[in-house]
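Single chain ahead, by itself, as structure tokens, in the form predicted alone.
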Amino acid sequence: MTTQRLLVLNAGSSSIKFAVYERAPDPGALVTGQVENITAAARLIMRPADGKAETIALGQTDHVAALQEIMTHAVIPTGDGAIAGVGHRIAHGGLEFTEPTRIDETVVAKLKTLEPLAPLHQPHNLAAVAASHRVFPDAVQIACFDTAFHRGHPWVNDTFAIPRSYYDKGVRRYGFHGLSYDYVTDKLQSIAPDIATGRVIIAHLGNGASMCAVKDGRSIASTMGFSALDGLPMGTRCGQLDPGVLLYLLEHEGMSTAEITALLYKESGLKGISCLSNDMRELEASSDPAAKEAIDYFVFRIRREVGAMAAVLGGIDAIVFCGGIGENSATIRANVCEDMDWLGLQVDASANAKNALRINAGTVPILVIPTDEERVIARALVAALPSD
């Protein structure tokens, strides 16, 4: 009998992250990886579940060709290469899309209207949808949305204090990184059910960073808002910014909207403050005072949000770190929780250095949970596929 495979894609402007799964009730990844530097000197990096990572130079490559290379090098070697379904991470689902959705022309048209709300992500997500339809025309294609997890927010969290007519038009806080928060809250149910039903702050810290206040498994508040620019400083994104700064840049610096967009999305955050790098590993290794200042600002903003979310939740029963920085930087975790005894947060230095599951020495659990957004999409794919 033919064994079906599932393909999960997370596409950006110059890369496609992917994971290949065997179709199963709770699928596990057979191989993960990414194609980097699309349109330039592309390379395919693969990490088989039972083997060593491999890198293959591809040369000049577009998104369609990149998918074909993924098919050749990652899908076919895992079995017969039959792809039953392709799942896509889509940054913005707006008000309408709150569940995994089968993709057709009508859905794509609606998602294109949301591109101004996620200009760094949505166009490339949809480019991968178009490319995968060409490479895998017979596969079921579904979209999973980073905004969906947050759609049950209280009204006071989602509104801005501008004329209400704009809220009715969709100018409101949406929240992002929902697939990561979905995975972590589900994981808590299995490893710490007593915590899963409580008041939890989840910190998804990486090149993109946000935090979410979760109560009984549901999102109550999130640091990201109308766009993926809001909240915490990120690798190259500014995070929270006084809107008066935008007016100043327009009126007194003479900048165009395109120039401001590039500034806030690509030249700000850790990169902008440090004038060195958007990579936390490089900043932690640097002796440059500006690198330390960038780290200090990053930590300061996280600590502010911990306090704010504790207030929203009426206290906290646990804090969870995930994402590339959250999962791997013992320094950031320790600095965030320093002098937080008043919230019951205290780090066990030895457990923290080992990136252990539980790193708390105080009364409130502090957990480190590697997130797996691709697995959330794979599970949604299994549910969407017709039964045999």
Second form
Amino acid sequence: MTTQRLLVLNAGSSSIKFAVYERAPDPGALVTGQVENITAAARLIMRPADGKAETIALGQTDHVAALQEIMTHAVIPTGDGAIAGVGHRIAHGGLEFTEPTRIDETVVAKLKTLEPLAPLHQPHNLAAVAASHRVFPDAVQIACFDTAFHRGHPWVNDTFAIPRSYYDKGVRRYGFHGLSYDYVTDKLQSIAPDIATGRVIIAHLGNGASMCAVKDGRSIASTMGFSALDGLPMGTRCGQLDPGVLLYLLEHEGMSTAEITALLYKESGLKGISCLSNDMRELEASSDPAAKEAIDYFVFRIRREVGAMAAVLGGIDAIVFCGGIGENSATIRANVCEDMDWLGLQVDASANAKNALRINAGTVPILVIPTDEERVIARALVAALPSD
Ligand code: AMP
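Can you return the structure of this protein in the form predicted in complex with adenosine monophosphate rather than the form predicted alone?
Shown next: the complete complex, the earlier chain at its head.
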């Protein structure tokens, strides 16, 4: 009997990240990787779970061709099974989609109407859905949403203080990175069930960054709101910004909405402040004062949110770091927790330097949990597939 494979896709404007799984109750990835630089000199990077990473030059390509290359190089070599299901990471599920959802034409049409709410993610996510239907016409296709984890959050964290009619039209605080928070809260249940039912702050610190206040496994508050711009500063995104700045840019700098969009999504954050890079490793290695200021701003905003979330939760039982920076930067974790004894937070320098699972020296657990959004999607896919 052939083993069936599952494919998880996370598509951006010029890249498709993927993970291939065997169909199993809680599958581990056989291969992960990405096609980068689609539309120019694309390359396929593959990281087999049990082998050496490999890069293949592809030349100019598009989403359909990129998926065919993934099929040829990454899926077939892992075994002789066909793709039984494809799971898509979709940025925005709006008000309606709060669970993994089987994709059909009606669902795609509804998700398209949400494109203005996530202009830099949703159109590319949906381009991959269309390409995937062409390349894998017989596979079950599901959508998993970054907003879904937050949909049950309290009304006060769902609204803005603008006239109510906008709330009714869907101008709300949706929150993102939900698949990451889902993974971490699930992981807590197995490694620290006492913490999983408590008051936890999760800091997802990567190129995109946000924080979530979680109580008994449910989102209470998050730093991202209507769009993936709000909250913490990110690699190239601004984070929280006084709306008066937007008015100023429109009225006095004469900027168009397209220019402002590019400024806030692509030229701001760590890159904008440092004038150097969006990459935390480069900033940490730099002696440029502007690089240090960018890091200082990043840490300052995280610390503010720790305080705010502790207030919202009525105290904290644990803080969890994840994402590329959260999982790997001992410096950022130490700086975030510095002088936070008043919250019971104290870092054990030696455990922190090793990126250990538990890095606290004080009473409140400080955990480092590598996140795995793809795995959350793979699990949802397994649940969605019809039984043999
Ligand atoms: P992500 O978007 O989750 O892949 O995270 C990307 C970010 O993680 C980039 O800013 C990287 O510089 C950062 N990062 C990865 N490894 C390290 C490390 N060892 N130290 C500091 N930052 C890191």
